[in-house]
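Taking the form predicted on its own, here's one chain by itself in structure tokens.
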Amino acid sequence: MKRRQFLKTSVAAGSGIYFGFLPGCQGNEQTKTRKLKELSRRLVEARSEAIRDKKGKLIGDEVGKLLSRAMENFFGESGAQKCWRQLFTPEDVVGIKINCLAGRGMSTHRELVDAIVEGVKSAGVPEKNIIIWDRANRDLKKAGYRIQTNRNKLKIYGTDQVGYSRRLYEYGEAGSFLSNILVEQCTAIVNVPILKDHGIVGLTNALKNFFGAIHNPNKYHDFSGDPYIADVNMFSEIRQKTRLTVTDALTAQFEGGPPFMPQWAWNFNGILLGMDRVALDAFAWKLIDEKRKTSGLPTLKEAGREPTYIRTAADESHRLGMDDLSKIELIQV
């Protein structure tokens, strides 16, 4: 069943969403601008019970179909390849930023990452120009990823393999060195967080995932991460290179995070897809709170962990996206 819920429109003029790419977006600048405005206010929630077998194990092909359906609905195109070609050119080096901190059970699933790799390749990007990465090799290994550094193949490694930038990036209250994978090696990023509760900042999703790209995330968890998470996302390399976010909500967690706590995990069997990281986080917050309520838990605000950094990311000083869900076009498939 497909349900399209369109409430209001809002154009994030001057927002942190970077639209200098979209090589496959045909037409003149006016047409391109109109297309970009449409995408800036759109969010897709795609779910399917078919992604698991009878034992609850993920089926890679079905996860790939789910991702393709989400892409087609997001771009309004028939055929996922056309969508991926709107994001990347064969000259790009694409980094897929995943989240492996919690190890097996609550890290970005390989089935989804493999589907993204195939999508990026369908845009003409050579496999050797794709890097699956996170903060450290040990985290990737803990989550079941095998480190690969061969220059002629798909690469998988952590920032500890290549180090951090010499330049200190600063905005507001944040100052950090950034991963050289992000700064020096990649021309484009697909952000692939996992949807879960966070015991300090409320929740971790699209914005918080870039704490895995800085050298000092331990400094920025006070005050529920506000304004630090928003400030880090203002760093130019993150704003300008992040072209898409695909939230892994195949298995999500509504309490006890960031470590994996199976008693509070649930098979959401879905992904969230969009370009507006603020809107994705605002919607993720709604999902987490709904699940907490049905499980007899207080909301994040009632628990003293309101993720106010999402609101800050949308304010006049940041303008990274839209936190008012009434102004977002939500497509549920």
The other form holds:
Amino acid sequence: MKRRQFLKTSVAAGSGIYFGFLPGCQGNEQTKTRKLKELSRRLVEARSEAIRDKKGKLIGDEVGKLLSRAMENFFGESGAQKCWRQLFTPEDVVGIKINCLAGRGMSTHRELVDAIVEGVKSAGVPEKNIIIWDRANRDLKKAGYRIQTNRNKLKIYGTDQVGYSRRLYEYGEAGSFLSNILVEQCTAIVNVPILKDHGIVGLTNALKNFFGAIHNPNKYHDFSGDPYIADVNMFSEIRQKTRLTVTDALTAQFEGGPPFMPQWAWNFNGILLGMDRVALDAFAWKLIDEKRKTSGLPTLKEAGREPTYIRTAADESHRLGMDDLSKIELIQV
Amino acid sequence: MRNIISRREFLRASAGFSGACLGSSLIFSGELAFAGTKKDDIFRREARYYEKLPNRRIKCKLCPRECVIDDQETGYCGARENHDGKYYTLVYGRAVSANVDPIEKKPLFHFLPGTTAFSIATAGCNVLCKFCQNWEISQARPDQIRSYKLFPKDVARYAKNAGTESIAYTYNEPVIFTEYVEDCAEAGHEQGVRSVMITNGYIQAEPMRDLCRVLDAVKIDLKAFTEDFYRKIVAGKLKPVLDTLTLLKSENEWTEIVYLVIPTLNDQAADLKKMCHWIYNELGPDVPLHFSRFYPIYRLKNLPPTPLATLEKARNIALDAGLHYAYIGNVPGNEGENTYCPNCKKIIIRRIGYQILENNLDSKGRCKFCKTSIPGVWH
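Next up, can you give the form predicted in complex with the partner chain of this protein, since the form predicted on its own came first?
To see the whole picture, the full complex is given below, headed by that same chain.
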């Protein structure tokens, strides 16, 4: 291996992020590597009260502005289009992996997904090359998404539409078939989870969202999902294709998840954005615990469901990202 | 093996099956159930063993896992779902395989030798064995596999028409479709067809007792004799399986045990000795114990097949411990496939693979040579 290749790989392995994740980034390889390193240690928390009207309904345009602001702050650029262009090229087929299990009350909001679609399109990706997806058409419909399979338009469908891979992906304790949307159809993924409490694994956010991409998530909830959630995220297709995570925390839930429990939902009115899924989960853990404390609930650890898989994802054998928030550059806008 | 359907039916059925259970004959052409359609709902039945919890949660009381399941989620087995605080089996009448097999294939050596069993399976399992032979169905969820509508009365009818003596619940783990098993067994008995369950024994006492009322024999896969193996390789626990074995003994259920010997993982002589002594002391000397040969598969492709010497050593350990019927499986032609009279030591049933070459039992289930009674279900 050449020295340059070695360095590239090292950066990628250290951050859980691959060099190829910034295909549209300008500059030479050194510049790209530096930029990647910066981005892999950064996350943005963007919040705004303006995203809701007086009745509490989301305003699509405002959600779009919030996303643009988050992107600009994350990439340190002015103009969101420039940022999206660093992530995607017109040749990409981009999958937007949402989370619809909990139905209309607590699924990835359409307003945010629409804003992401516009962002991806602004990078030159044709609309027909964008797929909004989750596990099953049934789940998507329940969350208010209309199934669209027309080959010349934006697509929305579940894995049950196209099935799972023939290959068994294996890492550590996990062995799964992966969604063919992820394996065969997409070249890049935007991960759009929900910020939510989870009754077994503690919380569900960036890492856990990929349980919706495997055929056997029911097998991986023992021991609070540790190490299974980290192991699943090590599958090559997930590691190499996930270019960005945008957590939908417009409405979040701090207890009673994963199903929607309105009594424990709260209007966080924000999104979390970054490339490091571990850092995003570590930060999400902090947010949920803070909210639980102010609501008189025990912390996740005290409740016996500490999401230890986040630490595992950061350990030496996974190195998917950074779980030490003191080493993360948090930008709040 | 018998094939009782027309060529057209065979082709139709073959096209729909998932490829599990190769080597068996497909024998029916039920209505295809397409995954993800409303047709799935016809396979839902309220589960029999669960407890309701606050906030629409439920606790499954079928197997020792006791999954606590949120609304819209499935249990570990993937075959049971909480829907709005009510718990459902998703696989009632939803067969993914149906074949006529020799009973020796299960293996049951002391149960109606030389007969066939109408063998059915669904999707799902309550453990995660890294060596599972049928992992493509056991580790999948019902909506991921093409399946067939085959309700209990149909099962009984097919079994009867195929001339089988029994219905076998096998390939995947029947514990997870226990309601279907119970109703098929009852329907089968009405037609004069018996029922056998091929299981890991990972089940709670109440459902197992209920099953004992309708089953005629049980084969338990005892996967190892250490908790460590169960935790790391099976994702389960040993103790509940031992509890099931003693429960079966107390219920007078005809039981045989299979032990798949996996090189380096569960082939230590000391553990085998402990297990054989436990069986002798808790279950008695007459429980048949089959040591089966492992072949690399699924997540244990890195290990070699079990050496014959290891299997022979295991069998000798069992015989030395006082067990009367120790067998070697998956090694056609080995002398360990035969049943020997514990008294006169002559061969009572000579086998090669699934074939019976010689049967020296008299009409009362005794050794033809010395009249020693041989335990089992012979008629």
